[in-house]
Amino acid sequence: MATRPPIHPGVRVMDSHTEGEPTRVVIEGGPDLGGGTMKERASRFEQYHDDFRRWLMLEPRGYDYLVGALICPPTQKHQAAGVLFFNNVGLLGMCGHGTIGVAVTLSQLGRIGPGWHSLDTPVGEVRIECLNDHQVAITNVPSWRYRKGVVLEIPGYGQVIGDIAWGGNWFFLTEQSPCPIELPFLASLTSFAQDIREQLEKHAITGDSGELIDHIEITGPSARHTHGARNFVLCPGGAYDRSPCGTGTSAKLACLAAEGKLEPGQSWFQESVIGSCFEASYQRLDGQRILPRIMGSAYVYSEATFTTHHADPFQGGIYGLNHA
C-alpha cells in the first residue's frame, strides 16, 4: 500500500474503445515533456513521470487492459500532434487501436477534421485518415518479418514454431494453439502465450538489436473471411487485446507478404478473439519491409476529470503481480 503526497490533480481524459479495446486519451493536465523528438520525450516520461502513468493506469482509476495516450505538441509543422502510448507496465512503441482512438477523440474535440493527418510517435510518424466520426484508417510505421520459423519447446505442449516480426512493437506469431481462439478458452490461450513469452526470455530470443519481444500473437482460421484470420494477442501487461491489435495486424501482414501469401493492396480481415475486425492491406517498400494500412472503428464513451485526495492510501495506484 503506497502513501504519497497528492499528485496530478485535475487531469482531464476522454475514454473510447476501438473494436472493443479501450484507449484513455489525456487531453488536459498531463506532464510537460519539453521539446525534442518523441523518442526523447518518451525517455523523459519514463525517467521522470512514471508515477503519472501508474496513477492513471492502475486501479482504482485504471485497469489492466487499458491503454493510455498522452497528447504532445507536434515535432513538425505538418503534424497534428505527437502521442505517447503506455499501459499498466510501461511505455508502448506504437499502438494501432490506440491511434484510431486518438484520432476519433481529436475529431470529437474539433482538433482535426475529415481527411488525412499525421501523428508522431517514438517509433516514427503515423498517417491517419478520418473517414467519418468513428471510422479511421491508419498508415502504420514500416513493418517487417525479422526471423522465420523460430522453434520453442513449450512445457506440456511440445514444439511451437513461429515468426518474429515488427509492426510498431515486437511480436512472436504462431499458428499453433492448444485450443480454439474463442472467448471460452481465454485462460488456456493466456497460459499458452505466457509460456511462449517465458521461453523467449529464457533463451534470450529477441527482436532486432536485442529488443524485448513483448507481444505474443496466436492466429487461427477465420470462419467469416477467406483472406483473413482470427487472433489472440497477449499484451505486455498480461491482458489480452480485445481488438484485433493494430501493430499485431501489421506484423501479421509482414509475415504474409514475406511468404507471398498476400499481394500488395489485397485486403486482409483480421478478427480478434471477441469477433471484432480490422480491414488491412499493405504497400511494399524496400526489401521485406511493408507499409501497413489498418482500418477500424472507435467510439468515445466517457469524459472525466481525475483528482487525488491527500488521505487516499491508494493515490499512487494499486500494485499487482503484472504491475511494474
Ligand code: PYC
Contents of the next structure:
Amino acid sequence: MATRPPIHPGVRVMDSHTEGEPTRVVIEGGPDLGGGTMKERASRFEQYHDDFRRWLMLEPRGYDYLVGALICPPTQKHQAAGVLFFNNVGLLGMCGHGTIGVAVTLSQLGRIGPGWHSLDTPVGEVRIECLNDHQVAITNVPSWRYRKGVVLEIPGYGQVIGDIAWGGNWFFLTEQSPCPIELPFLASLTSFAQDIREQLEKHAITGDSGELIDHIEITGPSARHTHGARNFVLCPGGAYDRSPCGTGTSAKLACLAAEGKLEPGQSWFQESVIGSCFEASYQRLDGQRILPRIMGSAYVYSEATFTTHHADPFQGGIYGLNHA
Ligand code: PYC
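Please give the other form, namely the form predicted together with the named molecule, since only the form predicted on its own has been shown so far.
Following is the full complex, with the preceding chain placed first.
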C-alpha cells in the first residue's frame, strides 16, 4: 500500500451516461497539457499525468467501466475543444459514447449551443451535431476494415473467425458467440473475449502499424427486427461497454460496407448487450474507408468536486484489481 503526496485537490467533474456507458468530463482543475497537436498532448498526458488518470479513474473515485474525458483548448480556430479520452488502463484513441457524453455536458454548461461543432482528438477531428439537450450525432474519424476472415484457435472453443477494423480504436469483430448476447451470459462473453485478445497478442496479430487490438466485439442477432445486430464489446481494461460502443459501431459499419451488406446512407441500428441502441450510417470515402455517423443520447446525472485527504492511503487509486 503506497502512500503518495496529495494530488489534484478540487477537480470538478460532470458524469453522464450514454446509452448506459458513463463518461466523466473534467470541467475544472485538470492538468494543463500545453500546446501542440492532440497526439503531442496525449503523449504528455501519458508521460507526466498518469497519476491523474489513476486518481480519477480507479477505485475508490472511479471504477473499471468509467471513461474519462479531459477537455483541452482547441488546436484549430474552428474547433470547440480538444478532448482526450482515458480509462482504468490508459488512453483511448477515440470514444464514441464519450464524445456524445462530452457534447451533452458542454451544452449543459452552455459552452456549446445546438447544431454542429468540431472536437479534436489524438486520432483526428470528429464533428458533433447537438440535436437537442440529450441527443447527439457524431461524425467519427475515417474507419476501415483492415483484415477479413482472420482465423484464431481459441483453446476450449476451437476456430474463431473475425475481421480486424479501425473505428478510432482497433477492433477484432466476430459473429461467433459461444452463448446468447444477453446479460445473464456476461461472464462467459467476457472470458471468451479475453481469450480472443490473448490469442491476438500471442500471435502478434495487430492493427496496420503494429498497434495492439485492444477492443473485442462479439456480434449476434437482435430480437428486434428493426435492429441490425446486438453486440458485446470488451474494453481494454477488462470491462464491457454498456453502450453499443461508438468506435465499435464504426468498425462494424466498415466491415458491413466492405462486405457490401450496408449501403451508404442506410441506417444500421446497433444494439448493446444491455439493449440500448445507436443509430448509425456512413458515407463512402476512398477505397475501403468510410465516414461513420453515430447517433445516441446522453444524460448528465452528477456534478462533483473530488479532493484527497493527505492521509488517504489510496489517494493514488487502488491498484491490482483488473487494471495495469
Ligand atoms: O463508445 O467508442 C466507444 C467506446 C470505447 C470504449 C468504451 N466506449
